[in-house]
Every structure is written in C-alpha cells, then in structure tokens.
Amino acid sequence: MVEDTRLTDAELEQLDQTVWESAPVESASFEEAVAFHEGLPEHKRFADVLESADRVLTQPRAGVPRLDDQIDLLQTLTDEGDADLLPTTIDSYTRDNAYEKAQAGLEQSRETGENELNGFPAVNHGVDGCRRLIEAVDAPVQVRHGTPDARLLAAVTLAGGFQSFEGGPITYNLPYTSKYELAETIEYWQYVDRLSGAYTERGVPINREPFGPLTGTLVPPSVAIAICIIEGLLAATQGVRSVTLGYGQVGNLVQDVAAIRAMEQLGTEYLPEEVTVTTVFHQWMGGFPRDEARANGVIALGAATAAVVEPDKIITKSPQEARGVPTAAANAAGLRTTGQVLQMLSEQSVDLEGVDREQDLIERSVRSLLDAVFDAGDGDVARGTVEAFEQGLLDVPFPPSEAADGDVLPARDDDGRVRLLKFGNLAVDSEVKQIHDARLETRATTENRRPSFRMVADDVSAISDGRLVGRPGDD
C-alpha cells in the first residue's frame, strides 16, 4: 500500500535514472539544471513573482507544437494581452506518454506549417528546447498539462527551466483517465513532488498547483478544496514549499467568493507552516456560449468574482472557447477583458450578503471530508485518500476513472449555487445534507417539478445557453 513518506535521496536518484531511461531525448544533470535556474532573472522566477504580487495576476492557457510558434504565442500574450504569468499547455499524446506519436505530430507540424498537435510536446523538444523557450519570453512560465504519469514531463521541463508544474495524483487522474489506479498515480507524483522538493532545497523553489476544477462540471466547492489540500499535503511531505490551491468558478458570485476564502483559510490551516500557500481561480470550465459577445459576459463575471475575492492569480478564458483551441488574438482578448474588469473593480469595496454563511458551510464540509481521509488512513494521507475513494467517503461527479465511485450528483439551487442532489457515501454530516436538500426543494417548488436528474442535465448546458440555472422551458 502506498504511504505518505518522503522519498530518500537514494530512492529519488534511482527513480530519476529509471525515468530518464525512457526519455526520447538526452538527459540533463541535476547540477547543470540548478545552475540554469540560478541564472534566470528575478522576474522569471515563478514562485517569487506569484507570492510577492500585490494584485491578482492573470494567466491564460496556450500551447502549440513548434518551438518558435510557442515562443511567438507567449510573446503575443504578454505584449497584446498583458499576461502576468505564462503557460505552456502540453499536447494530448504527451499526456498519454505516447512520445513517438507526439514526435510524429511535431514533424508533421513542421512539414505542413499547421498545428497538428493540440499543445506543446515538451518532452520531444527536450531540455534544450525548453530552455530556449524560457530564455526567449519575459515572464515566468508554468507547465499545464493533464498527465496522470507526469514523471518524464516533470524531469524534462524542470531541468529545462520551468519553475511551476500543475496537477497531481488525484486531479490529473480521476477527471482524465480510467487507465490508472489511484495508488499508482500517487506513487508517480511522489517522484514529481520529491524532484520539485530537491530543486527547492537547492534554492530553486518549484511551485506546485493542484488542478482545482477537477471534472469541470458542477463540482461542489467542498470536494474540490478537500482534494486540493490533500495534494498540497502530499507535495509538502516531499519537500515542496510553494503550493497554489486551485478552484474552478461555478458561476454564483456568493458561492465562488466564499469558496476562495474558505480555500485560503483552510489551506493555511492544514498545510505545514513552512509552505507558502497561494490561490488560483479558474474562469468557467464548462460549456461556453458560441456567440463571442455572450462568451465575454461569462469571462467578465469570472473577472468580477476575482476582483471581489482577490485570489493570487486567475486563469483566463477566451471568447472562442466553444469553438475549440482559441487563436492567439482571441486568447489575448480574453486577458484584456479580464484585466479591464479587475482594474475597474480594484479600488471598489464590494460586500456580498450571505458569503459568511456559505463559507461556513463549505469549511464545515471540507473538514468532514478531510477527517474521513485521516481516519481511513490512520493519519497517513496517501493511504487514507485511497481508502476514502474506495469507500466513497470522498468522491467527484462525472469521473471517467473507476478509482472514484462517481456516486455524487450535483445540481444548482434556486440561486445557482452548486448543491448535491445525491450524496452517495460522501463523508458529510446529516445537517449539511439537510441544507443541500432544502435548497434543492426550494428550487423544485419554484419550477413546479421534483428534484431529479433532469435538473442536473439542464444545469450542465445552462451557461452555454445563456443562463446560470437550467430552468424548464429554457431555449
């Protein structure tokens, strides 16, 4: 059974050799990699920039196959979108560890001049390619991907100068694949986190960011926050000292503000004192309206939420989300829309009724879920996480992975806040369940129908159809 214990130096060295043996590119020595990081200017050091910021920083998603095009894309996002932090989004083949297919797609992209991959194949570009990218752009860059087994990707990109690495053993397993057991991915990510910890111990702090949106569809805030804190705890065990807890917008302003505040409070409380905790708010991850004007409305609501609650950074969206991968211009436009709203609200004080009550409900639920994990593992977070998911004490809606029951069912209440219509075996107390039930009954009375899966289906498509709550008869 997997355990939440720090890998020894000898274990890390042995794993490192094994990981690099599978690489289609040349390896790089750890000492050489540390030296490269040490040579980077302060404004490219991700954790330092994020943790010292006095305002909400903006960061988009973006990745194309060819190196020069990726550099051009990132420069466009800083020059035309005023992005504070930059991404490098990894292609799907790399996420599946299919490096030969990624290489074929990269070569085809070079031949045709078209983007034959949906992201940047960092492993195939190798350490030297990654360093060229880091040197060419003028802001800190993060690896954003979706890889359950991210060991080689982490080895290459951290050696290549990236100083922030997204994802984790739960958040990049359950929402993405049915291929891996949870215990298996926890072991894989222990290497990622211990490698990050090794850089940190040499004076190169690597920022780690659990993927808060999870399945991206009506995820209850308490579930997302509990899972992110678990991944933060697992990373801290391996020596990570910079953790950014993530949360995906659900669309109700009060609930989103309460959730970010709860996540910040609980993250600081549960993670070790030596860990610096920051927060990231993801703009809406569900279906977007196809009409770009309406899509900009969704983006603006996310920006307004961030302006009120002030997370450390916000992941922006573009008005072309419904059409697939956005153009660089559209991506920059989404950044500007977000930046405009943030600036307009930055000097305004906004008080929202009900935030404290909602935050209390979220915090109470998160504590209950974390207690169940600690109890299931007799204090060991790794063992407890596996056991909690096996028993359904911890669960996520709509998972492709069999490692989660998927027995919880979310729906919006009459105000558009995400509640649970079905709890499965989720470890929350009866009073919390009664609150969720009562709020959904109120909506059912308003709509003259019974609480049912029809509500869930209506809510999934509501925002792309121009509403927040999926009401009967909506077009």
Second form
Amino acid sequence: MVEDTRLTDAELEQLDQTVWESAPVESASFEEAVAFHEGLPEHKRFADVLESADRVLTQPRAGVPRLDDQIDLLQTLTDEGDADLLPTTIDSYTRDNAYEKAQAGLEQSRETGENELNGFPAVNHGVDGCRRLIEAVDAPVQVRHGTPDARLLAAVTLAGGFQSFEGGPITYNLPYTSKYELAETIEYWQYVDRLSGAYTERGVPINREPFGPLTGTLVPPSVAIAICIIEGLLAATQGVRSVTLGYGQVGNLVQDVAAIRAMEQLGTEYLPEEVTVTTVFHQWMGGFPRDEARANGVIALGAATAAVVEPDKIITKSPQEARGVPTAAANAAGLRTTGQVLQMLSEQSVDLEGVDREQDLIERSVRSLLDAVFDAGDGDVARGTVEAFEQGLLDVPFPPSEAADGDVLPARDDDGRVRLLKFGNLAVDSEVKQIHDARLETRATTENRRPSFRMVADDVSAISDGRLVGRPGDD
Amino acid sequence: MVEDTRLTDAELEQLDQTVWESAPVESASFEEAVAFHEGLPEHKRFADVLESADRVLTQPRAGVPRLDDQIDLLQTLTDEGDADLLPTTIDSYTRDNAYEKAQAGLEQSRETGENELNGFPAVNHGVDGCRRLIEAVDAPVQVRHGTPDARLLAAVTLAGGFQSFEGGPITYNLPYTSKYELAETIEYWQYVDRLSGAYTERGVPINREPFGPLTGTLVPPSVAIAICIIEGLLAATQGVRSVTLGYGQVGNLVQDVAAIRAMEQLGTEYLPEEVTVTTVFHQWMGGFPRDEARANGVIALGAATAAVVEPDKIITKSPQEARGVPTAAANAAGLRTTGQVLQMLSEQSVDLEGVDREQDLIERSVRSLLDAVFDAGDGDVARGTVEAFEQGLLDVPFPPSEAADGDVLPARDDDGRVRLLKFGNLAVDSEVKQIHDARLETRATTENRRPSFRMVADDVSAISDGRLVGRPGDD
Amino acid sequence: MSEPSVVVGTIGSDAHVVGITLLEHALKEAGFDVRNLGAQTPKEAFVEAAAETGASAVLVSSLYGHAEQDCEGLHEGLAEADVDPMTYIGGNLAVGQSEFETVRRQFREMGFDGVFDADVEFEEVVSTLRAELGMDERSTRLTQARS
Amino acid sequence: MSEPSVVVGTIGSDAHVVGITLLEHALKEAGFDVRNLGAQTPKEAFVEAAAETGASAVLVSSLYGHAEQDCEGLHEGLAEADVDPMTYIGGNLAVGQSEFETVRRQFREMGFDGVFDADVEFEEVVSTLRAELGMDERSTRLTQARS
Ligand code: B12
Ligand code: B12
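Which structure goes with the form predicted in complex with a further copy of the same chain, now that we have seen the form predicted alone?
First the chain shown before, then all remaining chains and molecules of the complex.
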C-alpha cells in the first residue's frame, strides 16, 4: 500500500537505475547534472526568477518535435511575446511512454519538415539535447506535459537542465489517461518528487507545479485547490521546496479572484513552512471560440483577472487555441495581448466587492475535502487520496480515468460561477450543498427549465459560443 | 451675440434655403423626407433601438468613398461583427465643406478602385445616395464626422434617412479644426438641432450625440461631461428629445466607471425631463499600440469597462487603429473581441470599490464647470459657453483650435487616473485642485521627478508603448 | 423495436472525453443505445464493441492531432470482423492549422462515412445520424417532441 | 550663437496636433527655436514661415491620410521663395494599410529629406535633426546633459 513517506537515498538510487535501464538514451551522472545546473546564469534559475518577481510573469505553452525548431520557437516567444518563463510541451507519445513511436515521429518530422508530433519528445532528444535547448534560450524553462508515469521524463529533463517540472500523481493522471490507478501514479511521482528533492538539497531547487486546471472544463475551484494542496504535500515530503499551486480560470471574475486568494491562503497554511508556495493562473482551459477575434477576448479577460488578483504567473493561450497547435506567431500574439492588459491593469488598484464571501465558501469546501482525505488515510495523505477517490469523497468532472468516479456534475449559476449540480459522494457539508443548490435553483427559474445535463452541455460550449452561461434557445 | 433660444419656424425655413442653395446636389422636400423615415422598419429607428435595448449595444466607425463599397462595408460589420448600430464616417474634405475636393476624390476613387478619401462623402452622394444606403443595410445608421459647419451635411443626411447625427458646436469644433469661433459653430449647430427637432416633432426622433472624447488624449472626465451636457442643453432647446452623452475611456477602470455613472446621473439631472438621455462609451481614443495583438488588449479592456458600467452603447476600435483606416475584416474583428468580453462579463455582476469617491470628485467638478458657464452667460448657456472658453474657465487639452486656451495639461496619477497638472483658468474649486496636486505629487515621488511636460509626453505615448502610466526610463 | 446501437469513444492515446461524454448523452436522449468506450481506446476495441453490439454506427473522436495514425486499419478491422456500421469521426483531426476541406477528404478516403470538425453541434450529429439510419421515418413523432 | 530655427505644423485640413505639440516641446528642450503653426496649416503658410524665420528645417505632420495631396507643390514653393531648409514629414502618411517602405520612397521623391512613420520616438527625431544640422559637434555637452 502506498504511503506518504520519504524515499530513502538507497531507494532513490535503486529507482534511478530501474528508470534509466528502460531508457532509449544514455544516462547522465547526477553530479555532472548538478554541475550543469550550477553553471546556469541567474536569469535561467526557475524557482529564483519566479519567487522573486515583483509582477505577474507570463508563460505560454509550446512544443515542436525537432530541437532546432524548439529553440527557434522559444526564442520567438521571448523575442516577440516577451514571455518571462518558457515551456517545453511534451508530445503525446512520450506522455504514453511510447518512446519508439515518439522516435518514429521525430524522424518522420526530420524527413518531412512537418511537425509529426504534437510536442517535444524530450526523452528521445536525451540529456544532451535538453542541455542544448536550455543553453540556447534566454529564460528559465519548464517541462509541461501530462505524463502519468513521468519518471524517465523527469530523469532526462532534470539532468538536462530544466528546473521546473509540471504535474503530479492526481493532476497528470485523472485528466490525461484512462490507464492508471492512483496508487500507481502516486508511487511514480514520489520518485519524481524525490529526485527534485535531491537536486534541491544540492542547491538546485527544482520547482514543481501541480496541474490545477485538471480537465479544464468547469472544474469547481475547491476541487482544484484541494488536489493541488495534496500534491504539494506529497512533493514536500520528498524534499521539494518550491511549489506552484495551479488554478484554471472559470471566467467569473469574482470567483476566479476568490479562488486564487483561497489557494494562496490555504497553500501557505497547509504546506510545510520550508516550502515556498507560489501560484499560477491558467487562462480559460475549456473549449475556446474558433474565431480568433473572440478568442482574443477570452485571453484578455484571463489577463484582466490575473491583473486583479496577481498570481505569481499566468499561463497564456493563443488565439488559435480551438484550431490546433498554434503557430509561433499566434502564440506570441497571445502573450502580447496578455501583456498589454496585465500591464495596463496592474498599474491600478482594482478591488472587487463580494470576493470575501466567495472565498469563504471555497476555503470551507477545500477544508472539508482535505479533512476527508486525512481521515480516509488515517492521517496519511497518500493513502487518504487513494481512499477518498475510491469512495468518491474526492472527484472531478469529466475524467477520462476510472480512477475518479466522475459523478460530480458542474453547472454555472445565474452569475456565471461554477457550482455543482450533482455532488456524487463529494465530501462537502450539507450547508455548502444547499448554497450550490439554491444558486442553481435561481438559474433554473431564470431559464424556466430544470437543472439538467442539457444545462451542463450548454455551459460546456458557452464560451466557445460567445458567452459565459449556456442559456437555452441561444444558437 | 449668439443666444440659447429656439429658432422659429420661419428662421428654420430661411436657413434651410440658404443651406440648400450652396449645395452641390439637389434638395429634398421635408415632407417627402418624413415619409421616407416613416417607411423605415422598426429595427432601423435609431432612437428606439438604442433607448429600448436591454444590453450594451456595439457600434464601430466606418466610412469609404463609394456607395456600393459603403453598403458592403456596413453589411460586413453586421454580418461578421454583429454590430448593433451602424456608422457612416464622413471624409475630411466634406468636414471642411470642400465638396469639390470631395467630389474629385470620389470620382478618382471610382476610377482607380482605391479609396482616395478617408470617409463617405455623404453630401456628394446626395439624398438619394443616402437613402439607398439606409435601405440596403439592416440596422440603424448614424452620421459620424467631425464637421464644424455641418448644416448641409445634416440637411442631406437627415433627409436621406439617417436618424442619428453625431457632434455639436464644441465637440466638433475644438478637436477638429482651427478655423472657427465658438459663437459661429454654436449658430451652425442650432440649425442642425432645430432641424433634428423638426423631424422629432413629426414623429421621427433624431438622436443627437455630442462627441465626448474631444481630443481623445487624456481628457479629464469632468471636462468631457460638462461639455456634453452643454451640448445636450443646446440641442434640447431646439427640440431634440434623444440625446446620447459621450465619454472616451481613459483606461483606469474605476475612473471610467465613475465617469459614466456621473454622466448618467448629471445628464438626467441637467437635461430637461422630456429628453431621453442615453450614454456612449468610446474605447480608448488616444494613440494605440501599432501591434495588433496589443491593440486587441486595449480593445478588450474597453469592452470590460463597458461590461462593468453598462453604458447604452460602446464605440469600438479595430486592431489596426494605429496604422490607418482599418479593413472591414479588422473592424469586424474589433467588434467580435468586444462582443465576446461584453457578453461574458455582463452576465456577471462586477462591483468595484472606490467608484463612489471618484464619482463624487467628478460630479463636483462638473457642477462647478457648469456653474461657471451659467454665470458667465447670465443664465444663457450659449453665451456662457462662449464666455467661459474665452476666459479659460472651460478648456480642453491639446486643442488644435484657438477657440480653447489649451492651458490645461493632464497627467496620470500613480493609479493611472487622469488628473490635471496645469489647470490654466479652469473653473474648479481649490479643494479639487489640491486633490489633483496631491495625487500627482505622490506620483512624482514614486518616479523621483517633478511633474512636468515630459511626464505628460510619456503619458500620451504610454498605452501605445504597452502600459498605462508613462514611467521614466521605460523605452 | 429495439433502439439502434452506437459505439462512441476517443481513439488512440487521446484522453479528451468532454466531447464524447456530451455526445453520449445527446445520443441517448435521441433514442440510441450507446456504448461509450471512453478515453484512449485502441482501434481494436472499437471493432470488438461494434461486433459485440451489432452497432449501426461507430463514432470516433480525436482531438489531440494523431487521428490519422490512430485510425489506420480501423476500417480493415471492421471488414475482417464482418461488420459494416456507419463510421463517423469528429474533433480536431490534424496537428496545427490545416484547412478542414483537405482533412475531410483525407478521412473520407480512409473510409469514414462522416467527417466533422469541432464546430459541429451535437444536434447536427444526432440528426444526421438519425437521417442516415432512416430513423426519422420510423419516429417522426419523437423528433417533433424534441425540437 | 543663435539657436537654429525650426517650423512645425500639421498640413492641409488635418487637425491632429498631439504629435506636433509634443514635438514642439521636445525640440525646444533640445535647443531649437520653434515656430509651431498648429493645425490645418496650408502649405503656403509653411513656405512663408520658413522664409520669415530663415528656418533650418521644416517639420510637416500629417496623420489623417491626405499627406500626398496636401504636400503637392510644397517643395516648389520653398524653391520659389528661395529658401532651402531641411524638410521632414512624419505621421500616418497614407490612407489604409500600405507598406511603409513604399510610402517612404514616394515622399522622398516629392523632395522630403526625412520621412518618419508614427513609431518614431521624439528623441530620435530630435537627434537626427541635430546630427543633420551639425549641432552635435557644437554642443556635445548639452546632449550629454540631456541623455
Ligand atoms: C479541455 C482540453 C484539454 C483537457 C482535456 C480533458 C479531458 N480529459 O477531456 C486537458 C487539459 C487534459 C487537455 C490535454 C491535452 N490537450 Co487539449 N484541449 C482541450 C480544449 C481546450 C477543449 C476540448 C474540449 O473539451 N472542448 C469541448 C468539447 C465539447 O468540444 P469537442 O471535444 O471539440 O467536441 C465537439 C466536436 O468536436 C464534436 N466531436 C468531438 N468528437 C466527435 C466525434 C464525432 C464522431 C463527431 C461526429 C463529433 C465529435 O462534438 C462536440 C460538439 O461541439 C482543446 C482546444 C479547444 N477546442 O478549445 C484542446 C486541444 C484539443 N488539446 C490539444 C492538445 C495538444 C492536448 C495535449 C496533447 C497537450 C497539452 N496541451 O497538454 C493533451 C492531450 C493528452 C492526451 N493524451 O490526450 C490540442 C490538439 C492539437 C491539434 N489537434 O492540433 C488542442 C486543440 C489545443 C491546442 N490548440 O493546442 N486538453
Ligand atoms: C487622437 C486621434 C484623433 C483626435 C485628434 C485630436 C487632435 N486634434 O489632435 C480626433 C478624435 C479629433 C481625431 C480625428 C480624426 N482622425 Co484621428 N486619430 C487619433 C489617434 C487615435 C491618435 C493620434 C495621436 O494623437 N497619437 C499620439 C501622438 C503622440 O502620435 P502621432 O501624432 O502619431 O505623432 C508621433 C509620430 O507620428 C511623430 N510625428 C508626428 N508628426 C510628425 C512630423 C514629423 C516631421 C516627424 C519627424 C514626426 C512626426 O511624432 C510622434 C512621436 O511618437 C490616431 C490613431 C493612432 N495613432 O492610434 C487616429 C488617426 C490618425 N485618425 C484618423 C482619422 C481618419 C481621423 C479623422 C479624419 C476621422 C475620424 N476618425 O473622425 C479625424 C480627422 C479630422 C481632421 N480634420 O483632421 C486615422 C488616419 C487614417 C490614415 N492616415 O490612414 C487614424 C490613424 C485612425 C484610424 N485608424 O482610422 N483623431
């Protein structure tokens, strides 16, 4: 049974061996890797740059198969997008640990000159390839992926000079795959976190970032926050000291501001003192309008929200989000639209009424979700997580994975805030449920229809259809 | 000496004759014109559509020389931009009453297929041309121009079926020309307003809209509002019953919201009861970023502001604003970006803290400006206006016209709100001045430099340079 | 008369399920018997399920850009299993910013009877399917009740 | 030694004056004697002022898109008045979305010594002018004090 205990040095060493054994590329020595990191200039040290920033930093998503193209792409994003932090988004085959397929795609891409993968196959590029990337670009770079079993990916990329690694056992399991038990992914990520911890202990802090948006689609803030805190706790146990909690915009200004505040508050409260907690806000992660002009509106609204609540960083989208992997130019354009709004608004103080009430509601729900997890695990957060998901005490909407029940069904209330229509077995108290019910009742009355799956479907498509709340008869 | 009295029917008739005499096109009978208006379907009646709307309506600016092109352009804006209200922007020669030059430009445009004018020469197209336009498009259409002496333009376009006419004796004098006395333009616009009144009395309400943004560049809200109210009063005297007060975004959310609220409040208070007062908010009217992605950010911020305060309509900009007259596609894109943000945000309630205080400050300044005008004219607002501008009691920044002193110099405070650095002789009380001074002092301290012209210059370029406040050492 | 049965799922390594989850509900509401195979379904599993349920239609979803590779051999598989359902595919069918018409042609050639882009509404998918399966003649009343 | 004199103004029917207002201040700060003709200045008035002040440079602003028509004959006028100042033009020099390089060539051909787009910074205009008038040799100290 998985437990939230720190891997010993011996265990780490042994795991290291197993992980590298399966690798299609050569391994690198830890000492040499540490030396590489130590040689990096200050402005490429991820945790430092993020934690010491005095304004909201911008970061896009971006990954293409070939190394040179990836370097060009990232340079375009700093040069033409003023990106503060850089990503390297990993391709889907690598996420599946299908390195041969990734290799084939990479080679095919080299032959055809087309991008035959939807991201950068970092494992196949190997430690050397990664280091060339890190050396070539001019800002800190993070690995962004969605890999349930990211052990080898972490081993390669951390040795390769990346100093931030996204994901976690829950957030890179439930939304991204149907094939893994939670107990399994928790174990895999203990290795990733312990490895990060090992670098950290050598003076190379590795930033870890739970993927807060989860399935990207009407995820209730309390669920996202509770899950990020759990992953933060698991990472801290393994020695991680830089954790960035994440949250995806729902589109209601007050709810988004309240959620980020709640996340900051509870993050520092729940995580051990020695961990530096930062936050990341993701621009709307659900279905985007296909029209670029409308997509720009969605992007700007996300930027405005970030300007109001000032998370440590914002992950930007491009106006081509609905169409496919964006061109470098479109990606940079999304960054500039974001930058303009961020800068103009963050020079003024904007205080919204009603944030406190919403924040209370969120915090209360997060606390009861976390209580349920601790209870279910008899104080062990790893076991508690497995148990809580098994019993549906923790749950997410629209999971591809069977590791979550998927019995919660979200819908927007009349003000556009995300509430729950069905709670399944979710561990929130009855008063909270009544509040959600009442809000959805009000909406039902406005729309003269019962809260139903049809309402959920309308809400899922609403933003891509040009609005926030999916009202009936609106096509 | 000009006076705020209603033109008699005889005077109107006589003026009508003079106006048409100079016309390069045939005149139309008033009766026939009324009949044409009566024949228009409900959804083309400007005042009705505007006054009965239950959400913020969108309206772009757009004008090209040839009739067919103008029809296509406006259709694109409704079809691809979902514009609720349509414009017809008039070319600069027509604004100068240089109808021969306009004619030459129109003919040249027909020959070359290029747009050799920067707008639609409505006078040269004549009453028939205008009617064909009104018939061909599917929404209410307004004449937008910048013509100090717009008598013939009004005669032609109102006979031609337009039901809304922008501008006024102050707002289409000071920002747009260097050649006219205020007393002169007031007289010209009395004709325009009386003509609008005549249609109104026949059941064809003509909407009139002072051009609130004035010189578009850091205009203090109180100045814009006072001037719009004066033009509203002058119009009301001549029988106008539908007045849309205008205001151009300054970019500080709280100040913009406060300004629109103040304008709504004071508009209904100062204008006669029988006038229906509506409001229009202009997206940022100063220098735009050249980069379209950044321009989209500015546009979206304007839309967000409108969603918060809900004026009756919003005038949109295009992402090509800084480059020149936009393509139809870019214009429609600006509308869609605006629409997306407006719709998403107006479904939620967003209440900002600190609006009341700013609104009080604005209202107080407007009242003292208007008091000064009434005093200066011994109760006659027309005479008072001439006097007040002569003495600098009323003034605007950056006027091309000598009819205003141009002794006021605006700068942003530390929060990005527009304050006055130099008041000239402006009629605001010393307490208000002290508030402005104090705010600018704070900024001066932040920036470690004196409030100066350099600060003003930095502020003028700030938004086009990617920020709100022009801080030193920022290039 | 039993309800026509339909198999839906997201193919390959793709984990995007929001679309098929909603599609499943819409199809059920419209009177289909739906088997949802969920995320990351190998093409073989589509064939198996189609054979097992005697499906009238197989609806394949792919959002992440590998549809072409993932679907290679699907139609051959169906033929081998001696089943011949209608096959639809929808989602984001190519990596990057390709023109949809090119994409449509390509998937038609691979054997799909219907190729849909991400703009399609659930209602349209359902009504197209009902029409092609001749369900509307059988149940005009039901359709009227829905619309 | 007297300060070099410069004439600035917005030409034709154009009323955009924010640019020249700021330019006037920047030029004054940099040690020029500036005559600002303001908005809607006919080309004849530029010629007159140049002759009157013995201007070293004439700076013409045009934002509204009619620069070409408005400037026709300006250089001939200057020649007739027997003055030969440097001539700069800046602003938005064409209606619509033309390429700036085409625009620049066109105005060069009309006789302008400097053609600037709307992106130019005041500092750049001032320093170009100072350089071309050979002012920097004379007053390096002043420049240093400013920068
Ligand atoms: C939400 C989302 C996610 C969520 C998915 C959660 C989940 N498990 O479902 C998360 C965040 C986990 C995610 C992950 C990834 N995503 Co994603 N994601 C999206 C997003 C924003 C919305 C998709 C969505 O749910 N839309 C709402 C539903 C209702 O619409 P839909 O699925 O399109 O379905 C409609 C139609 O397509 C149609 N339809 C769908 N299937 C079928 C089938 C048939 C037969 C028919 C007739 C119709 C039909 O029915 C619906 C009617 O409207 C899209 C971009 C967008 N569209 O805005 C990117 C997008 C699809 N993702 C993309 C990518 C690349 C990924 C990742 C590979 C990389 C990454 N960014 O992390 C991973 C994939 C991991 C994996 N193994 O699959 C790309 C795909 C690129 C391409 N095709 O060129 C997109 C387009 C984003 C982008 N621009 O880069 N994603
Ligand atoms: C503010 C503004 C107005 C204000 C002007 C107030 C005033 N009296 O000054 C108002 C609202 C009244 C206005 C009116 C009109 N405007 Co206007 N306006 C603008 C806007 C938004 C900003 C201009 C500005 O002040 N910028 C700030 C200053 C600091 O920058 P600048 O003037 O460009 O100057 C810089 C450089 O160009 C350079 N420079 C300027 N002149 C010179 C000269 C020399 C020699 C040099 C070296 C450099 C130089 O120095 C500055 C350094 O940064 C621009 C679009 C934009 N740029 O975003 C449109 C714009 C210039 N206007 C335009 C138009 C069409 C008009 C109107 C004809 C129609 C209308 N929309 O009503 C009328 C014109 C009436 C008339 N007779 O002139 C168009 C011009 C189209 C074209 N060229 O293709 C523009 C581009 C908007 C658009 N996209 O349609 N406008």
